[in-house]
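In the form predicted on its own, a lone chain appears below as structure tokens.
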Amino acid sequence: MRRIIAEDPYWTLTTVPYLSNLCLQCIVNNFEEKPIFEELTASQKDFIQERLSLSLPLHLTANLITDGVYWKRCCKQKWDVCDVSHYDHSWKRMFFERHLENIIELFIPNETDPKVVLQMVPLCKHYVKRLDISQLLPPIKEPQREEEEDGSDMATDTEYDGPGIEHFDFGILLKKLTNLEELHLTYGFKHCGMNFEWKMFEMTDRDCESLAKALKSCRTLKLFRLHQSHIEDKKCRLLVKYLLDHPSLRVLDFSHNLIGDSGARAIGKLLTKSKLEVLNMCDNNISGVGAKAIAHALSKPSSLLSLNLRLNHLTDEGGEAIAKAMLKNNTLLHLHLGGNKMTWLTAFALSEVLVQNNSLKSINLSCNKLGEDGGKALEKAMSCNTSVTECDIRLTEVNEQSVSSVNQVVWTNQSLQQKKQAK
């Protein structure tokens, strides 16, 4: 007589199921009617989040079923890639989060009812702490009737002209995501196929007054990214405006819009009216000028550990005007001024720098014509520099002998630093 049906994966020598687990299975086929689960012990509530239904109403399950194996069957079902460690190790979070992110990258003004995205905010709103925005809907272009009279179908540019203007409203959500510490926005559109018009990547005038007093009220929001946006002047002090004096905002990441020196104005007095840590300006049309006014609020008390200017147009008189700030700074941990058409001049200065200011940790000034003067006098500085453990200086005319000088003194810097930290 056979002991084993191997060809059977369910098989088992028990022949009638546990009575708890009949109760539990029991359970489960009538969890949308009556929603047992609070009650149970965590290897049963364990049981029950292997065996529901996915197909379970969202306001059933948001604030009853606990982080776990219910949650991670959920993601797999939606997403291909799930990588919870970008999550705290969350399921539940992931899945809200990107849920949430779906539906505002697919709502459509005028066109979508905001009840979608604000009957989602009492499900949600506990365990969404970070929002990545890749993409932002306009409106939908209406058709361009032709005109009887004289029978002209000429096209014209201003199809999105207009007050009316405008993507989603972040003033109806940000406000109630009370636990929200990060959002990252991109006004841009991934499938326009041939529709394609540049206004569909910019942010209008209306969006970002609605976005910046958004940002004033939610206030524990730490890190705020916004690029890629076309985001000029104007629309940088609106912003700025209503970022000043902000409690809890420690990064502020603007890279690669079209902000210049008025802007960077703007941007100063934010330095010395806010707690910001990190400050992320790269890839703008920052001149000289608008250096000046950061290099001013560099030289005030200030939390800035972090400063990328990478990708401007700073020149000497900015890189100047940075290194003599630097000489009053001591919390300014890590500056970029990579590809800004800086100069010896730039270096002399910054070389001055180095041999007075401790608190520097990683500088980089690579891509910028420093010429083998500007190499000399870093050299020379550096070998009297003990904390610098970052000098990238690659792409800069230095010669190669001055260049390896450089790198002997960071190497040497980092093991004293890695002798520091082990004791």
Contents of the next structure:
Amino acid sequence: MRRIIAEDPYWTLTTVPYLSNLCLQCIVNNFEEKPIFEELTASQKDFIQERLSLSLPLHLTANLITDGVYWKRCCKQKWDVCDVSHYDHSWKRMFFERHLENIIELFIPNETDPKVVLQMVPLCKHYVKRLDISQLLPPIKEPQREEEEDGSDMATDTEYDGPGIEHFDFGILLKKLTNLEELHLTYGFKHCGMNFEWKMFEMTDRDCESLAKALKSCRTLKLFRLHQSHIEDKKCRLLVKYLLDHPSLRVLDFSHNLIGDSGARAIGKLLTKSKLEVLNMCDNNISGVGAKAIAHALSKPSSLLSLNLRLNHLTDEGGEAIAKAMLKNNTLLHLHLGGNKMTWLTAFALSEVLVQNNSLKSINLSCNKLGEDGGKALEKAMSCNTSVTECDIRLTEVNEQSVSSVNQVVWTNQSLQQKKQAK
Amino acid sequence: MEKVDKDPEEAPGRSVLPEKQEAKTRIPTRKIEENPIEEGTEQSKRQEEQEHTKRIIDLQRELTTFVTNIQTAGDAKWLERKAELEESRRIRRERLENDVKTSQEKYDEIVRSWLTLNEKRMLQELHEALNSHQQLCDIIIADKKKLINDLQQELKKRDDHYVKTLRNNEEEIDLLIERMEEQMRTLTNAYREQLGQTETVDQQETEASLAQYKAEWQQEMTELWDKQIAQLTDRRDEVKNYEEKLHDQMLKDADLYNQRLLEENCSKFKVQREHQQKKAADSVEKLLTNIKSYQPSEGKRTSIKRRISGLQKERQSLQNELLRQQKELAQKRETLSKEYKCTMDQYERLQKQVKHFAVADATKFREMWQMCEEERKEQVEKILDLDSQICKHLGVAWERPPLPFMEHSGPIQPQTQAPRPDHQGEEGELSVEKMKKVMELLCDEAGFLMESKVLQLLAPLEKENQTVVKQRALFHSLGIKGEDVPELTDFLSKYKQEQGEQTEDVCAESSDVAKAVETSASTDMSSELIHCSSVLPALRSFLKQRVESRESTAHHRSTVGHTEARDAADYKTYWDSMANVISEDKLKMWDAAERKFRQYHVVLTNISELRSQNERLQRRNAELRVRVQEMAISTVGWSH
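If the structure you just shared is the form predicted on its own, then what does the corresponding form predicted together with its partner chain look like?
After this comes the whole thing, all chains and molecules, with the earlier chain placed first.
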């Protein structure tokens, strides 16, 4: 029985549901037994997406329901913070990427069945473009603690390669994710608490080998980032060996590792062979020798656009080598040499580069002891330059006057650049 | 550390400030409408904008440097720490090496002492040696312990330091975040301000331009309307003018057209006439030429021959057609004549029947008449009887009144004896010659009645035939039939004698005719035929008579009774005479006698009644007498 209540001014007939809506509700209720979705119109799809149960099995919904409200609801239910702009504004992509990341991050080797991961692959392989894995759990510890209790030095543990102490094997996964473009990895452990061991933050040799093979098998990868994982020269060489002929890799990031000169040499080789555009080696142990290897690669024609060697031990040896290489290079746009114990010698060398080179756009020399002489040289060089739009010489003991003059040149260059763009 | 932090922060900040003024002007990306009226304001606007963009760029730079300063400071700190670490590591390593050296020396000493110890045989010596040995070992162990302690202390310090640096880092990160937020805030504020300004400026501009456009539009529209209205009125006037003109033109044109038409017609007729004339002339010429050309050209002749033959054939066919049609006509005529005969026969039969019926009716009438007469006669006889009786009663002498009609039976008898066939028979005796003569006379005199064409046609014929034809035509025109011809001759011959006398009563025609027959017969030989001049009036009168007679005969034929009605007076007198057998006086007498008889009858009835009364009374008397006698007897007895 329905009655019109005279006192209710908001009562309307619209509160009576339409038959079509009832039908759609019926579809929603029986979606698990009889999924009807593709035949519907856009508005009906929206209706259904807003009402579908979130507990439906993924194998039913993954390839049937298009990107939209349903996946938004799924994401909101699972995670509090959801920034869809990081995922090309695709809720579905966000859901599957984060879902897969969660699965991998909670994967315990020898404990979790790898099928759990493999089951997900056919469902999400079309949607996953990026994997940002912030932890990889080690296998459950054996009761042999005394052997592992030497964690003060980083180098001591590298030789240890006990059987079974391996992390998740990416070989089974990367091959099948046909749309994967970015891979961010860190071999670490987030909430270790008082059970801290250095081993938790390392990758084993076998891990490294399997990862290298997996990387080689993933033909679509464009960005590879392996940070804070205690990679030393050996592992670096191994990885680079497998990445040498990668067809699509453009960005390589080994920041916050322990790569030394031999690793830098390998990287230099990689630079000459691949089409790498961005290389980030910040916070490693590269010294002048390694820098020379990289500089050698730079002096040859390469596709590198950005080089980051921040927080290494290049010293003047490496700095001068790179400056020499830059004289021959005209592709590099961004160069970061901050915190490398360089002095006015490097500044002099670089001032030559700034005069001659017209491709370099930004250069960062902060936290080096360039001194007043170096600053003056740079100031002189910058007055002839028109391409550099960013020049960071803070904390370099440079005279304030030269800093201001350099900044002025930089700003004029910026405005010129903007003019060009506006045209 | 903090000093290091602050210095680089401020250094670029200070360096930024003087740049602000000198920063080069940038062309505003946003384009402003070129408006000559608002050029001054535009420039100021442009300046404003430039200032704005400058300010924002400065802000951006300042704030980013402000934020990145922390990062670089962090880097520097990290470097410092790294150096420190390395330094401490180096110190530690040196110390360890020293320790190793000293301990090695001591160890060597111990080993040496062990060798000397083995050589010693003396217990006391051995004991001393052992003691020293132990001392050495103790020293080593103490050294080691000291070292370990030192290291552990250092480790603790490091740990504390690490925690401190972590805290520092945290603080720095917090600062970083704070500054970033601040940057964002200030930037957003700046942007908002700019946006607001640009919005207001835009709004003002748009409003101004809108108002201007509106005004312009309104103005233009009003102008347009005015213009259109003016145009419309003009057009209307023009239309009117043109209409009038058109009307005039139309009338003119119509007149002109009519005139032209007339002229043209005239010319056309003329032309036609000329053309016809020409044609005629041409045809004449052609004919002439044809005639001329007939002789020489053989081909033409053959063609003409052919044509002639064709025409002959045509004629033949037409003749055939004519024959056929004649035959048809003859057949038709025959059938029609047959039909005519039949109808004539029928007609005669009908006439016979009519005559027969008339005779029958007459006989019937006569019989009826006789019957009635006889009845009447009887009645008269009866009445006479009655009258005689009455007279006898009354004692009046009765005489039989004279009754002439009782002997013959009414006026009907002589009439039926009228001898018509005799009359005709007499006529048939009229001589043919006389008739012919009359005819000729008639034809001559009444020739004017004939049509001239007929006369013309008749001219070549013989006189006799001519008269016959004329006669027929005349008779036809006069409505006289062939049968009437003898009557006419008779009439005409008679007319002369009757000329002087007055026309007789029509009723007596038959008798007149009879008389005329006698007279004609007498005059036939002696007197000439009627005088020519009197033929026409005679004819006229004859015709009149004929018409009348025809009417009368028609009457006669239709009802015999009507002919009898003519003698009605006769019959009346006859019948009246019968009715008046008893005279008026007698009737009066009869009435008086009746009255008297009635009175007498009444008296007689009274008498008869009184007689019967009397008889009754007598009878009663007798009875009473009887009774008295009886009573007397009885009383006598009684008295006895």
